[in-house]
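Encoded as structure tokens, the following chain is the form predicted alone, with no partner shown.
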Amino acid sequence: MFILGLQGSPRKKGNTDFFLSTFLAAAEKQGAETEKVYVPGKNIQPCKGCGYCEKKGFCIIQDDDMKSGIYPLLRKADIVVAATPIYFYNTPAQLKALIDRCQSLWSRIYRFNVKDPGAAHKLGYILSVGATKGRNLFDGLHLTAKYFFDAVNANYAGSITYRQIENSGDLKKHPSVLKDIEDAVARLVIPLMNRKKILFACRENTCRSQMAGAFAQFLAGDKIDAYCAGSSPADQINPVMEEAMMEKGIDMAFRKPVSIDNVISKVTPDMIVTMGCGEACPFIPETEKIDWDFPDPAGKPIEFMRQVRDEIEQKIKALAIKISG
């Protein structure tokens, strides 16, 4: 499983960074893969409010770090953790710009009627500190977080917040911070770590393995921690496959082909399901390996892609029943 941490404070080594780093370290001890993004260091242009995403499904801004980095990470994540100080009862401008640019993801859900395949089990969580002790200090943040996580297809799972944290090092001195983080990780992370890790592999990771991984998330995300990869990954996923999956209400946008070596360097799968990569798939001791002999739909008409898609869906349904039994 993968946890994305968004560090929203302009201070690189302040209380917010300590908060997020400690949370991610605790998650890594449980076996999770994590990545921390220092949001103020990214090139994120503000939303133009132009409505382009509601008509086309993608942001009109194509040349900053949202398209190439942030959107794919938000889609990859099982848990999105946003860490932020309170600025005028909300997040700093840099993190708010990222949130605003997720309007394009909102549009894909509510204008194009497609969802992230992992939406049913994706979680969103907030870590925040504020300098004052006002009763309403975090009210604005909680409301913003609710709609941010909705836009990225994550279920808002709660928060840890502390008042009167202002000076550098204040949070380290808080008497309950480590216990609070430990409890949150136990509640959020450990249940997801108990899923069966399955790697779906083909050659280019553009069609068959992508569809299998997405269906596994969509149909059995509570039982299967799905990965997909290729022995010779292409530069981008197949657009015909993406169109065929949209017909099922599954959004494949912002997915990127990855190599098998990249995946197994970070996780040891319990099972590898191959779909055409043959001997290029590695041998991993004590890892079950099965083969689904699907024809490669790349370069074929969409009707052929639909046929392969539906066969893969049925295979995933049967696999989920087998795992549950």
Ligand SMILES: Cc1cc2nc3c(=O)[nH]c(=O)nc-3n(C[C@H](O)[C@H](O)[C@H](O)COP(=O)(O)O)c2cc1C
Contents of the next structure:
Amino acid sequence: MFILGLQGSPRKKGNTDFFLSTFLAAAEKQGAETEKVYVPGKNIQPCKGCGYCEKKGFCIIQDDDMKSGIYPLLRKADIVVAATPIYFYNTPAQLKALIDRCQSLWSRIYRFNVKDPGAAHKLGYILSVGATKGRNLFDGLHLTAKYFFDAVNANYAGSITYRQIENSGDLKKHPSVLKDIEDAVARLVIPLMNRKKILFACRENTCRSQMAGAFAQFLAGDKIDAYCAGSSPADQINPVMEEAMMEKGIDMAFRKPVSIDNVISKVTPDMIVTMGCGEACPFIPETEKIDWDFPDPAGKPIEFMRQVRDEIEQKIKALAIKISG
Ligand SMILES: Cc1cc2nc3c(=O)[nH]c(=O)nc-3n(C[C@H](O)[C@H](O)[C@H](O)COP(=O)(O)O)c2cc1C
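What would the structure be for the form predicted in complex with the ligand, rather than the form predicted alone?
Starting with the chain above, the whole complex follows.
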């Protein structure tokens, strides 16, 4: 269970930073893995409005921090928390640039008809402060957030906002801030922590375990907190597998193979499903282990990949029924 926190204020130790850090600390206490990104410190070029992503599915800008940093994190996140001060009824420019660059993710959903595998259960949440007390202070932000979260396939789960917070340190003194954060974390994080943590493992983490992990998220993300990894991870996922999953409406973009060690250093799975990781398959005492005997589709024609894909889908459906009953 991973929470991405986007810190939108240029002030490094201001109200927004306190707000987000306190939220993430409370989530970590519940067992969540978190990462805070100081957005103004990132190299994020503004959207050019060129329309390339609507034709190709990817942003034409490839050399800043979106491609290898922000997009993969947005994909990995179970919850995206955007924390921001109000600047002229919206977010500061750096966070707005990040949001605008999510037009390429919007294109993948609405032009290419594919979804983030976690779409059904991914949440978006807003933390915000502003100096004035105007009734409409957060209206612009709420509208922007609604469309941002839609573009990243997250369901807008609400916000905590405070007026009359101006100087650094003001929010710390707010009488209900800690309780409000605790309540939000209990509502958002605890249900996701109660899912069964399942690690799908194969050798290179390019085909079988990727498909199994994505189907588990896509079909049973309310019951399964899915991870996938390989005993000797390759550099990139298999493009034929990506194509076969796109046929199912599942978008595998921005996923990278990871090692089994990397995953189990962060999370202790309740179950490991192995699919040919050989002798390097992990053994964790008290973790249930099952083996699925699928042939490796790497290097084979797409028809073979489709067949393995469909068999994995059926297995995941059966597994979801088994763990819920
Ligand atoms: C460029 C700029 C624009 C701002 N615009 C607004 C605004 O439209 N409405 C408002 O209530 N506060 C506005 N503020 C005040 C900030 O929202 C407020 O000081 C906030 O507490 C700053 O949060 P931080 O400490 O996380 O940076 C603005 C501040 C700056 C620097």
